[in-house]
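Only one chain is shown below, in structure tokens, and it's the form predicted on its own.
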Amino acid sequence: MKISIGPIQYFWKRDWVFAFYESLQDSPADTIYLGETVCSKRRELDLGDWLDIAGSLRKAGKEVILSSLSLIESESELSSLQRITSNADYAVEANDMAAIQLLSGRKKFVIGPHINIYNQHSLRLLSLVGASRWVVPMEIGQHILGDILQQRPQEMQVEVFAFGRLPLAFSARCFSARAHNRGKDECGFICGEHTDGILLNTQDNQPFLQINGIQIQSAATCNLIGHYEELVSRGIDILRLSPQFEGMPEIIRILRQVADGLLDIPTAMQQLLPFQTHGSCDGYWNGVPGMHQSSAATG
């Protein structure tokens, strides 16, 4: 089983981003996804910076994939997308159908988790135009996934979001700006002051969601490591870990040891507890509401 590190979903300072990816050079992660997927206003790094980071990671032996925006709203965003998809050196994770249109028939690409693929027919269609890897949408459970994988296209790799706050929705509005009584155009990049987003509680003061710019995430951390044997038996090729500000080196180490058979799952689940600030969830995998957690999610 390979391990991937998904794109950073938060707006971190430039120096923090470079330091984060430098720390991954010697990590046991196999694949690194790079790029801004949430908000095009976040311009701490430009494409040249991402390509510099990509070059360093490739020299360290990592597979590098450039990720595209999940919501295209303007001509400038489309122009930026065209520059990403036309790069000659790295594969692209398409998170919007515009990216798929630009990539179709030109180069191999990854179907990102925000593309609505829910059956084998859609998956086969995209494989015919160049898709070589599918990152499964978070809401697809193991039983539906099992049916799809029985007829998956030959050589199609399958990647599952296995650890991190679930990216649930995107909006043209900015939730972080609204939480601070600001308009989207006058946001002042307030999301950059919250390294892992802003917690939104229920009226009963229970953690519910995480606000991250125009994105809404789960407050609980999706953790499918308790289902590792099921993931293997389903034929999953890659486990995706989503970056968070604290603990990533340790999280990667734990997952790598599980995949290599060096750490039993109950022990791994206990070791992961400190990195799940608002609890864990695995509901979608079990075909129930995503925020639910089974005994496998708690260890």
Second form
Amino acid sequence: MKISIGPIQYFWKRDWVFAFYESLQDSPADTIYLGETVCSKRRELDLGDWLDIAGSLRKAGKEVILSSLSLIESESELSSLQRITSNADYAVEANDMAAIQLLSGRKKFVIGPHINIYNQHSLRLLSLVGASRWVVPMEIGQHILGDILQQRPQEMQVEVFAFGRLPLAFSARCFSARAHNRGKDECGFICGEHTDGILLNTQDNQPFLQINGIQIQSAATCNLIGHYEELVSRGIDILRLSPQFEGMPEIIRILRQVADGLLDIPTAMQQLLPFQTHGSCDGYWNGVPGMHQSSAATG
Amino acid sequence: MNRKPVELICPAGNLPALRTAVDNGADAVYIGFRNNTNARNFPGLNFSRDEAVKGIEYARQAGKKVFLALNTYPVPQRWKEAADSIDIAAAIGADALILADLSLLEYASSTYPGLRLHLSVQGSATNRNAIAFYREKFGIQRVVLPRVLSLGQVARLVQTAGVEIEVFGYGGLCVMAEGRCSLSSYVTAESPNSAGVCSPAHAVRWQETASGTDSYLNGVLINTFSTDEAASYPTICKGRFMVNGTIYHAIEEPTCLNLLEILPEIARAGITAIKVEGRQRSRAYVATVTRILRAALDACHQDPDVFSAKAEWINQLNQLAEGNCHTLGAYHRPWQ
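Mind pulling up the form predicted in complex with the partner chain next to the form predicted on its own we just looked at?
Shown next: the complete complex, the earlier chain at its head.
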């Protein structure tokens, strides 16, 4: 089982981003996804910076994939996308059909989790135009996934979002700016002040969602480690961990040890507890509401 | 004026609503079958094959069209049902299919090359490259745009998309990019993409309290209402939550999209059609919205330069709206 580090969903300061990826050079992660996937206004790093980071990570033996924006509206966003898809050195994760259109028939690509693939026929269709890896949409549980993979296209790798806050929705509106009573055009990059987004509680004080710019995430951390055996038996190749500000080196170590059979799952679950600030969930994998946490998998 | 009139596309959740839409001036009515294949899969709603046949007949006699929405993403076990629904839609002579799923677009375009295909709003195509993919692969002739673009962006797409552009003109407002929202399944296991529903009724619970009413969705408190407030349906994005110690509509106020005031800009931009949201709404809603938008579109077509939205139109539409107020949504940049 391989371990990947998904793109950073939050707007971290430039120095933090460089330091974060430097720390991953010696980590037991196999694959690193780089780039901005949430908001095109976030430009602390340009493509040149990302390519520099990519170069160092590749030198350190990592597979590097360039991720692309999830919601693409403007011509300038399309030009940025085009610069990413036309790079000569790295594969690209498509998170919008625009990226797939630009990559189709030209280059192998990764189907990102925000592309709507819900059945084997759609997966095959994208495999025919060059998709070589599929990051399964969050909503799809293991039984439906099992049905889809009965007709798995040849050489299609499958990656599952296994640890982190779930990206649940994207909007034209910026909810971080809204939380600070600002319009999107006057956001002042307020999302940059929240390393892991802004917690949204229900009125009876239950952590519910996480506001991250134009994106809404789950407040709970999705954690599928309790389902490790199922992930293996379903033929999953790669587990994706989504970056959070605290604890990534430790989280990667724990998952690697589980994958290598060096750590039992209850102990791993115990060790992951401090990194799940607002609880955990595994509902989607079980085909029930995504927010649910099964008792069998709490360790 | 030579410009083609902007088409008015109205919703119908059943045969009486379809007739009402046609009678009140819809150019086309969009409907769904009574199964999992469309994004308004609500109990008691939608069409059997026979009802769809009758609806198409009725519309055709009036010179109007019927579009069939088959716009969920079928999982393997439901794929055949979806493909069968396409066969039925083709057999009964639907004027267009509104599809989102790649494999269904492929199936429809290869099996029925003459059948007109529209990319559903659930297809989430918000730029010219995304639209080009569907045009080149499946020959779609129209795209329904998600409600995330500004009017300027929509106008540019009219020039660059190479297909007809349909936009939402009136109705409940999805604040999220359609096809990119899993909030409902996070709480209830069912979403528009997977099951054709958002915040399904079976997960809704109302609780009377000393101070009013609380609304829950599968046990999650979405909103609280005082006795003098009208309680609104617990759609997650329209709830009131606590952020940084303040309780407010943290995602979006319940409000209604209404493009009446910018109809001349819509027409000048070359947008082909405007669509009314609400297959789940009543026949009275369909009647009022269709009648008013018909009158407004006709007036606008006659003389866009002097067109202004009549106060009585706005008032009547606001009375039907969620939250009883309206917005231009993303079409108007400051909203974003």
